[in-house]
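The chain below stands alone and is given in C-alpha cells; this is the form predicted on its own.
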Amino acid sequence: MQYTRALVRNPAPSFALGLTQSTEGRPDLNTALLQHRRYCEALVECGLQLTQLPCDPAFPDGTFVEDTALLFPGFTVLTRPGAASRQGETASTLAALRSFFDRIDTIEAPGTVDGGDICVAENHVFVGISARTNEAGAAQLTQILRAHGYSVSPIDIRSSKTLLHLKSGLTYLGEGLMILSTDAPKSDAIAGFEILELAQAENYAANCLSVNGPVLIADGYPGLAAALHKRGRRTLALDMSEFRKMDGGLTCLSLRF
C-alpha cells in the first residue's frame, strides 16, 4: 500500500508513568522526544505528510497512537483499547480522523481492540486475541472487516508470556514477506507467506514498518537488517530504546493511510 499521510503524537510529560511489562527501567523523556522526532523525520523522508495529535499528560501511553484506530482505504475503525486507562485516547484520534474519513466504524463495549493486535496483509487481516483485544472485540472487528471485503484470521496469543500485542512478534512487510519473532505463534494461517524468523536475541526487531518502500527497523539488530538487504529492501534504522522500555515499537507510533 502507498501511504501519503500519518497521524502521530509526541510523548507526554507523563510518558514514564505509562503501562509497561518491561524491566529495562524508566524511560528518559528528553531522549524519547528526540527519538520520536527522528521517527517523524523518517516518515516524512518516506513521503508522508504528518498530522500531530494533541499531547495530553492524562494519557501517558498516548504516543502509541496505533492502538486507537485501524485505517483502511475508504473507511476506518475506532478501537476501544483494552487498558481502561487508555480508552480516553480515542477522542482526539476520532476528531482528527473526521477530517479524512467519511465512514468510521466503532468497537463497542464489552469489546476491546488494540491496534497493535491487528496485522493487515493485503486483503487479509490477522486479529490477535490478547490481554488487550478480547474475543468480543475481535468478533465485532471481524464482522466489520468482512462487510468491507476483507478475510480475517484470529491468532490467540494469550498463552504467550512475552507478547503484549500480536505485532510485537509478527509484522507484514508487503511482497508476501512476514517477519516473525521466535515467540510468535506458529499459526497455519500464515503458511502461505514467506517467513523470515528472527534469532531470539533480535525478537524485539520483529516490530518493523514498511513505508512506501523503505523499511523502518529498530537500530541494533544487524541480523534483520542483513536479511532485508539480501532481499533488496532498503532499511532505515531508528533508535527505539525509550519506547522499548514502555513495550512500544515502530508500528505503535503512527497511524498511516
Second form
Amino acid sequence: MQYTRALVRNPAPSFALGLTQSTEGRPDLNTALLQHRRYCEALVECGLQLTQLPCDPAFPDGTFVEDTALLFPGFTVLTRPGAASRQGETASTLAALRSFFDRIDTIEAPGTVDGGDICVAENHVFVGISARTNEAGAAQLTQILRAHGYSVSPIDIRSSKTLLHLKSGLTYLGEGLMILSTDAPKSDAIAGFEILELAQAENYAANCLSVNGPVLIADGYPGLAAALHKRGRRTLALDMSEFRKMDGGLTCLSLRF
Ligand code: CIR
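Switch from the form predicted on its own, shown above, to the form predicted in complex with citrulline (CIR) and output its structure.
Shown next: the complete complex, the earlier chain at its head.
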C-alpha cells in the first residue's frame, strides 16, 4: 500500500510518566525528542507529508498515536483505548482526521480497541484480543471492517506475559511477509504468509514498518536487517531506545494513510 501522509505527535514533557512494564529505566525526554525527530525525518524520506498533532502533558502516552485510530483507504475508525489514562487522546486525533476523512466510525463503550492490536495484511485484518483490546471492541471493529469488504481473524494474546499488543510481536511488511517474535502466538490464521521468525534476542524488532518500500526497523537487530536485505528489502534503522522503555515501537509513533 502506498502512503502519502502520516499523523505524528511529539513526546510530551510528561513522557516518562506514561504506562510501561519495561524494566529498562526511565526514558530521557531530550533523547526521545531527538529520536522522534529522526523518525519523522525517515517518514519524510519515504515520501510522507506529516501532520503534527498537538502535544498535551495530560497524556504522557500521547506520542503513541497509532493506538487512537485505524486508517483505511476511504474510511477511518476512531478507537477507544483500553487504558483509561489514554482515552482522552482520541479527541485531538479526531479533530485532525476530520480534515482528511468524510467517514469516521467509532468504537463505543464497553468496547475498547488499541491500534497496536490491529495488523492489516492487504484485505485481511488480524485483531489482537489483549489487555487493551477487549472482545466487545473486537466485535464492533469486525463488523465495521466486514462492511467495508475486509476479512478479519481474531488472535488472542492474553496468555502472553510479554506482548502488550499484537503488533508488539507480529507485523506485516507487504509482499506476503510476516515478521514474528518468538512470543507471538502461532495462529492458524497466518498460515498462508511467509513467516520470518526472529531469534529471541531480537523479539523487540518484530515491530517494524514498511513505508512505500523501505522498512523502518529498530537499530541494533542485525538478524532482522540481514534477513530483510536477503529478500531485497531496503532498511532504515532508527534508534528506539527511549520508546522501548515505554513499551513503544516503530508502528506506534504514527498513523499512516
Ligand atoms: C502504553 O502502554 O499504552 C504505551 N506506554 C505504549 C503504547 C505502545 N503502542 C503501540 O504499541 N501501538
